[in-house]
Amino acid sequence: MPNGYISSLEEVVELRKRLDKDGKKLVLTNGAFDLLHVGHVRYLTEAAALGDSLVVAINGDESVRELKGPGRPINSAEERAEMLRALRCVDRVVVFEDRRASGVIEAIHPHIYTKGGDYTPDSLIDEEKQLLDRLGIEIRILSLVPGKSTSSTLAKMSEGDGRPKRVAILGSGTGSNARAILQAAADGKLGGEVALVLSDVADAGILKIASEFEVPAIAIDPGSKKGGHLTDAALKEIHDRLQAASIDLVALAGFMRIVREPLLSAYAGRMLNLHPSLLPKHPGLHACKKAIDAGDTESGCTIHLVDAGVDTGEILRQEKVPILRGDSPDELQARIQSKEHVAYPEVIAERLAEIQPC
């Protein structure tokens, strides 16, 4: 896609060779750079100061759409490249269509690779981190300007525009509760819209249900085996997608991963979970089996806020069901779900009514 503002990879490779011959350094950074703001300018200026020539790799339009969702990019790749090249600190702009910048990094082999302060070396995508280590490329994490991000800029632009409050659903399974939430939104009973569905399982039923309701459905690579902790990179991607979609409230619906920072702080008081027991009894996995094995006469569901513990957040609502003689865990689960499908959308609607749009 080379034009007057976009360079080809071959041109940048030649630039790198010339710099290397002269004992100079090429700095590479990448991102969507969809809506330029002062935070970008200061970051790029700091990156350029690390070497002798700064190359910015930007996601192509389809890549931005995949990463950021419908309505993005705001500006085309050509327009973004033109604005970036207008900055004195930027020497070249290249465009890549892949989801990751690994191909650009390997082709250019920069001396220094920079990312913003919302990353750490550990939260870089594993593929990129391994490539950078293998090539011996120096990684520099640069500070961000507080309050100056594309997401915050878009949020300010949308203030007072009357948009509905936005909900994201995170799930790992078949998605029966997600369907109930999506149907409530479609029926105008949620007090907002479901704007995004994310799953840590690529073929999860919840993603298919989201598609039925024409809601963006995205599979996140958890970076670990089923049931394991989300990697820092996976948490970063979830956080970025929620921010990009201007999500006001997050509803976990059968999400079989423990949520950690930066999500907990970003959505404190605005992240809900649903658990199939009367908490604090039987937290964690296999709650229905635990209730039956314990000889309980009743069970139910609990809707609570998410905190750093396992099913320990503030309880917002509970619904009870009896445990019948001879119940199997599956039979009890089905009875509990009949309550969940009604209660969860109602609690989400109540919570949305209490919060201000982001």
Contents of the next structure:
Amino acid sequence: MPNGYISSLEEVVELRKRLDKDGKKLVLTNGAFDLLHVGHVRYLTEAAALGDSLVVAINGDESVRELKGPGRPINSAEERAEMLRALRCVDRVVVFEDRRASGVIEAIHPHIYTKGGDYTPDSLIDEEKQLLDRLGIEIRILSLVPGKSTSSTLAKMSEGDGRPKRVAILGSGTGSNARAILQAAADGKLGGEVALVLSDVADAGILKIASEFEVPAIAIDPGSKKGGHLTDAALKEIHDRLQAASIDLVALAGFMRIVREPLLSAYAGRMLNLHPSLLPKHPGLHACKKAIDAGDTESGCTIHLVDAGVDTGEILRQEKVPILRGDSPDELQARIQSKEHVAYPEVIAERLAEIQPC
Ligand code: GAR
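Any chance you could show the form predicted together with ligand GAR after that form predicted on its own?
Zooming out: every chain and molecule, the one shown earlier first.
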């Protein structure tokens, strides 16, 4: 959808060919660039200095909504492109609609691809990394300006708007992660409050922990559908309770059920899950046993957005642990959990800072 500020992919491919012929380099980066701040400007200036033309691929409006949650983007793709093109360092802006940048990277085939400093070459998703390696594209990770991010800008803007953001935790088990999240909230480190804990297991430890922290704790009858599925009635009850409690973000912590509509749409970009493996490896049940049986030498935890698949949503953070010779699944799980207890509250805090209250 080219406008005056948005270039078509074909134009950029032509630009790449021209630069190549003249022995010059095209630099590509991508992102939402929803609310320009000085961190973006310095990052883009640094990226442009690596080559001769900087192309910025921005996510289309629909994919920003999926990635960042309802209420985003704040600025439409056309407006974002207009702001970016006003920067001296930006030569072209293209829009891509996929959640992942692989398609646009493959089409443009830049000489250099840059990412912000919260990435390392290892944390690029496999699909992107393999593509970049296969095409021989140089990857450059650039440092970010501390304290200057879209999340911190939005957090500052929403300070003083009255109510703290509200988190619900859904879990089926012991609740050690729920405890870590509740403690982070009690210590003022979450950027919001835990307003509700729900479980599909009537006597789950997680409900007792919620009561310790004086947070409403409710058991939901999951119904008797087979294969870990909640009945439609159970899903509706969870949905209605979350809505009634004005929940802004849902954290699944050991919730051993598959989440379906109407929850997925109501909390798109606002529902996180924790999984004890380095996804996409070993999704589903018994992840620790699967990693040991596969002879893996490392495992870890993944925190990701929930989508319609089983453990398939956008990955927000991974933490690795070694698998030691003779480890039992329980020993591995305990090692992974020590990472989860630190990482999960941090990622929840980051996400809360990014979203607007519902
Ligand atoms: C956590 O280790 C989490 O990774 C895992 O359940 C545990 C819950 O522990 N989640 C899954 O297996 C999801 N498929 P907790 O109740 O002590 O927080």
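Predicted model only: the values in this text are computed from it and were never measured. Superpose the two forms; the largest set of C-alphas matching within 1.5 Å is the rigid core. Residue numbers count along the first chain shown, from 1.
Notebook entry, point to check: After fitting the rigid core, is the C-alpha of residue 134 off by 2 Å or more between the two forms?
Noted result: Yes; that C-alpha moves by at least 2 Å between the two forms.
* After a core superposition, would you say residue 58 shifts its C-alpha by at least 2 Å between the two forms? -> Indeed, residue 58 is displaced by 2 Å or more.
Problem set entry | Is_shifted residue 341 between the two forms (CA, 2 Å cut-off, rigid core) | Not so; residue 341 is displaced by less than 2 Å.
Practice item. With the core fitted, just quote the Cα shift at residue 14 between the two forms, in angstrom to one decimal. Key: Its C-alpha shift, to one decimal, is 82.2 Å.
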